[in-house]
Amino acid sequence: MISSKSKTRGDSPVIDVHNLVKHYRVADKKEGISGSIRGLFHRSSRTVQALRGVSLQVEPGEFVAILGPNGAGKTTFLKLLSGIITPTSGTAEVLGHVPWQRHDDFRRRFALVMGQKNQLWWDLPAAESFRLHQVIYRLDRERFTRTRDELVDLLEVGRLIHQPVRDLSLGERMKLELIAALLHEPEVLLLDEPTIGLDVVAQHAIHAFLRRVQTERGTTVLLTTHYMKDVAALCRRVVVITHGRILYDGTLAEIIDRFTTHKIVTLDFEQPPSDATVASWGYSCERDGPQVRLRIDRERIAETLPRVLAGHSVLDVTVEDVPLEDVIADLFRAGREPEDEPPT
């Protein structure tokens, strides 16, 4: 068993931010040897506004999924929880710190997983970069090799951790890097795509391991990802970035109750319909031979239904609400907007 830490679950939240502004400036650089030398002259650029007046509690031991597209501003907001940039205006406070201020003390309580960066030596096995992960922590020699061994048998990595890093598959050495980030038992674990280009099987071994890591640990857990299936498996709570405002934050479930007006009906005839008694049904469909796909609102099924099957001989009927996937790329169309201001 992963030992497990005793956390206080007060008035005080684990994380606490408050209007959050980050902005950036931005070269534009024209192309060709005329464009760079004007741009010696002339410069131009442009104010990138990756988070605007973001504000957002977590409590302690809580697991909540980050969304939003690409330059939503999702990597930015974990970067100022850790301490790696800092914000333009705003306050945020993390384990009752200051991020950007980096004390050691927070130092030790967090740790940042990122899909695209490696903080593994390269050339070197991953039991040397734990070793190291020991002397930087100053971790008791039991205390680690015990956490060390637990968390290599969770994910059954043992026979791997003494290969060079540059040997290792994606999928291979993201489970190194989540132990390697976990050796020192952090009490918030920020995870900005960590499935990011794995196949199923090692998706659903990272989804089996955090699981248990944050329950038996109480750990408070922040994970950006571009997949559906890692909210739907580890995450509670949903919070919608886009353009760097929060366009939602609440529930899995009541995200599809309060976005979605209808239901997907999927019906499997003997003889497929004719066109002209589709059309008559009066809803938007897909035909795939003998079945038919209906978009139907939620409040009209019941008597939609009766009407659809008379005279057909139906072989199998589903009601499925929209898929996940389809609700959030619905919310992130709706926050659409201009991203930047115009070049100055």
Contents of the next structure:
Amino acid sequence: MISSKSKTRGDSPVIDVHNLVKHYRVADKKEGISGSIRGLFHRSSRTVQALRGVSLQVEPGEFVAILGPNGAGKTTFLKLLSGIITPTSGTAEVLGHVPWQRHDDFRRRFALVMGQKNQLWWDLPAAESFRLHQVIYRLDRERFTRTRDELVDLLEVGRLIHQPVRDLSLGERMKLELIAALLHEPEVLLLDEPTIGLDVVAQHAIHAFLRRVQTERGTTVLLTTHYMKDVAALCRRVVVITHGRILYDGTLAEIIDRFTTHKIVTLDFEQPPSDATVASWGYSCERDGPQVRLRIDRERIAETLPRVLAGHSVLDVTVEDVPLEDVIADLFRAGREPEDEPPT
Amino acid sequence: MMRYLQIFGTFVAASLVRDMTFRINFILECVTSLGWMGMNLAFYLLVFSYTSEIGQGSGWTKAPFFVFLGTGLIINAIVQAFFMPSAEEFAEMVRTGGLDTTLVKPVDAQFLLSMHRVKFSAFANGLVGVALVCWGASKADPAPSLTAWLLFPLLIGCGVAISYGLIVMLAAATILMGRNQSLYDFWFYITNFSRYPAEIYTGPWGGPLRMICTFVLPILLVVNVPAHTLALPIRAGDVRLIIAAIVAAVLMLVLSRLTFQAAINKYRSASS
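Having seen the form predicted alone, please provide the structure of the form predicted together with the partner chain.
Now the complete complex, all chains and molecules, led by this one.
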């Protein structure tokens, strides 16, 4: 593990998880007809270690991004926190409740939105599903109407709530899913890839919406995503999970400070330098006409730039951090993959 | 309790809106189920053109037998209308992980999963069933007593409860198996035995089958007990069957509840 730190800024974190482990037994099926026939008589299986001991504390009002490659255990973690599945071992409390005991008091106080699963009735307008939520969460008419109208106005979907859900675009549907999840004003909101497959406009609308709702209501939000734009727009704290373990827990800014050794320097030359000149600078580079992009050690930028600029007419210089996507990808790769139990 | 009634009312309203949205589908469902029921009726009319009684000395002459058929239609209509559509969706929800969004709701999961869809077209057969029961009872000799009429809805309720318990247990098996798309087929096969009077199950095969389908998997109690109570005179031995039906209904509800809860705790969800 590169880094793991737990945060306890107050006495009672909203989410308090200790050494959570989840193992699955999955069938190991051989391909083809002969494999299927063999499988009828002898079925091999193996244990997948989805979570290998995750500990995490989240304070009220935090907006935390859970990042990790596919199969890292992010969704499993959210399913455990929402009580959908039970862990193999370990403890967790969300809002003072053990999630998998599924107390109604607990379930009334949180919401889960999954980008790839819908909770709205497919053949009916979302307004019908909203009404069901009103009854299920025991919302009085006035509160329900006020909250619904506020959320509908924020996302500008007034004309969509009376249209069958199956006729909506993915982005429109996701906006209505979010409204459904927020009608009962949950204290904890678990979001599993809510912007998956959405265009940039829809992503921006959802970012703005979530930011506003979270700020105004002080909702604690856990967000899993593969889009760094989601993270940059919404989250200060980032938790990176790979292979069922927390690899990093800290601020977004700190990720770049801790896990990058260089910056990207882009130079627009009036007259492009020769290849030999660029090679003499000693840094890896990309060239695009008169533009040269160099990866320079962070500590050596001050001494390197004057040398590069000397004797050249430069129209523009920019110094940037390595793109967040690249840092995270490097971080994912840094997580060593432990072997799952072999088939039995 | 009031909230659950309100939720169920919302399910009923939503199902009605859905059925009205797909009008042609709704009409086709009514027509096909009425057609199937009509063919059944024609078949039994044909049978009664050859014989006056099903099972010699059993008492199941034409009028009582049509009470039996009507009772079966009423129970089946209730099951098909209120529970079966949800159970059929349930198998798919388990396979695809759609169950996840249901389990996070602050409502009893069994209630939400087993009663969220109402199939209004199933009521068509139920209405025919009521008509058959009324016609058969009016022709029965002796006419049903007041006690029989009072017991009839209670025993219909027991039959529905036994069927519901069985459906819930089959649905719970879906959670453990991950895939159980033959749920409806299996239901059809095992309930097939309940569509005939218990008296026909005699002899070296029929006797044990009758015992199994009465005391192990009590499907013979579902239609037989209410129909027998209304259509035929109540004798001393019949009281034991009435008690058996009530006990079986309670046991099936308790057993199905325990099975469902155990299965939900084993639920592992599907990958996203």
